[in-house]
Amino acid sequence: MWGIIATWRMAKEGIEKAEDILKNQGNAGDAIEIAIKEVEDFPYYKSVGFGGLPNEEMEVELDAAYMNGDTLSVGAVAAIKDFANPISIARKLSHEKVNNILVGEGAEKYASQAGFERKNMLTDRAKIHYYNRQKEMLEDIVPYDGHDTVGMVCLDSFGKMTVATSTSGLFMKKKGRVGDSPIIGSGFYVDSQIGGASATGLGEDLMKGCISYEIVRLMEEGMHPQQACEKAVFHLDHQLKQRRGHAGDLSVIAMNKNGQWGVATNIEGFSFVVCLPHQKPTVYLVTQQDGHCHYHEASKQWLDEYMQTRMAPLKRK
């Protein structure tokens, strides 16, 4: 049994790549880290790698991880700058004993150390997208905006489980902010006896229930991954608008070490990426009736419509 899954539509040519790894007997490691660089590298995903939107200086930093669910090692650089593909230098910082994590000109000294790309990511799209939201901003509109993580979970033939994220997170944050994405048991958790769960959404309140954790301690405890997502995001769902009177965007995904896989989320629009040997990449959509998440089958016309709207060209406003 192998399987992956993934958040949001952008990850589905890369999943499509780990589909030909996962399907040979490859290795979980080598087909997320393949699956994220695809879309870290393709430049109309704006809230991911290269063409990832800018904070508020205009510099493009960028957050990643990854978990190894045999050895629990986990590796993940956050607010670093020029580098084209973040996850594969997260992979390697799993591999150290010490030193992890790293962050900003930290993580840019290691990776450069390491041999890693050097890659101007900030792109004319993502400038013309800055200039019309500093427009905006003048005329009182909320700064933030496209906080669309990708994180996968993926199983391979041999029972081993990986996690991985990577985002450029809020457009137009302040310089050196980190979300939930590069944190482990928030952003993303793993343990290849049990299964993995990545998350996407305002990392500032996904934050708050350790959410990705949560989804694999309630599998442990023999929960569905459906069961264990629905429960984690509306239980922080309705303790933080209980408590603070809103809750930001949480939205997950899992999968257990069997291959059965849920998600859930606390907003309209929501999108994932599901491969198993019986299935191809799909991609559904994700609805909420009656305090569940319901999902079906995107259509060619929204799937067309998906890129034609991300790779629309843009005029300066």
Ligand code: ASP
Given for the second form:
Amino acid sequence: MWGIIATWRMAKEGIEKAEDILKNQGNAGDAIEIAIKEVEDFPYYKSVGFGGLPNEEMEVELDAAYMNGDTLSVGAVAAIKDFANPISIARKLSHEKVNNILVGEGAEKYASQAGFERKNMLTDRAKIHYYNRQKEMLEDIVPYDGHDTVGMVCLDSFGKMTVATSTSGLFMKKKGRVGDSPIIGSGFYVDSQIGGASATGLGEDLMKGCISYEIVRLMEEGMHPQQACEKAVFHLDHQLKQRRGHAGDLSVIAMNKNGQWGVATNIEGFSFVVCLPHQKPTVYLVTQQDGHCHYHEASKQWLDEYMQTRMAPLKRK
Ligand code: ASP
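Counterpart to the form predicted on its own, namely the form predicted together with the named molecule:
Following is the full complex, with the preceding chain placed first.
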């Protein structure tokens, strides 16, 4: 058995690359890194890697993490600038004995010494989004809060599991802001003896429930990944609403050691991608009703429109 599941439609091309590796007995570490790199490299995805939207100072600060479910090793970078593939830096950090999570300048120094490719990650298109957003904020329009982390859980045919995340975090965030994505237990967690999970949405709220660890813990108690995802999301959503009056966006994906998977969300419009030996990479859309989530395959029209919107010409307002 092998399998891979990822947040958002944008993961599809990466998942196709991972499929090639996994069906040829490749390992879950290589498959997930290659899949995430594909998303980081694509300039039209504005929430991950190259082309990611900048912080309020118009700098692209990226967060990424990698975890090995056999050894529980973790590597992560936060608020790193000017490197092409934060995921590869995170994976390398997971091999270090200590200093596994590095931020800002320290992360950049490590990456530079390790020979990782430097790249200006701010594209002209992202600048237009920045200026437009600045203008909207002046006009007091509630602006699109553009975010979406790519998070993946992977199982290879040897039973090894990995999880990885990569994101530019919240658009217009404060310089130095760190979300859930590079934080173990919140944005991601995996244990090859149980399963793994990853989250996307409002980092500040996802962290309050250590949601990825919680899902793995529920799976350990015997829950199916679908049940575990729904329980974790709706419990946290409820707690946040009860204690704070509102809950931010919470969306999760999970897979267990047998390749069974699950998803949950408290928003409309969450999409995800799954690939298994008997299932080509498939994009699904999630809807929620009465504390349960349902999903259906994305139509050809939805998929076409998705790409057209992403790549449509963008004008400065
Ligand atoms: N969770 C990410 C963050 O808060 C953003 C997202 O997944 O949409 O940084």
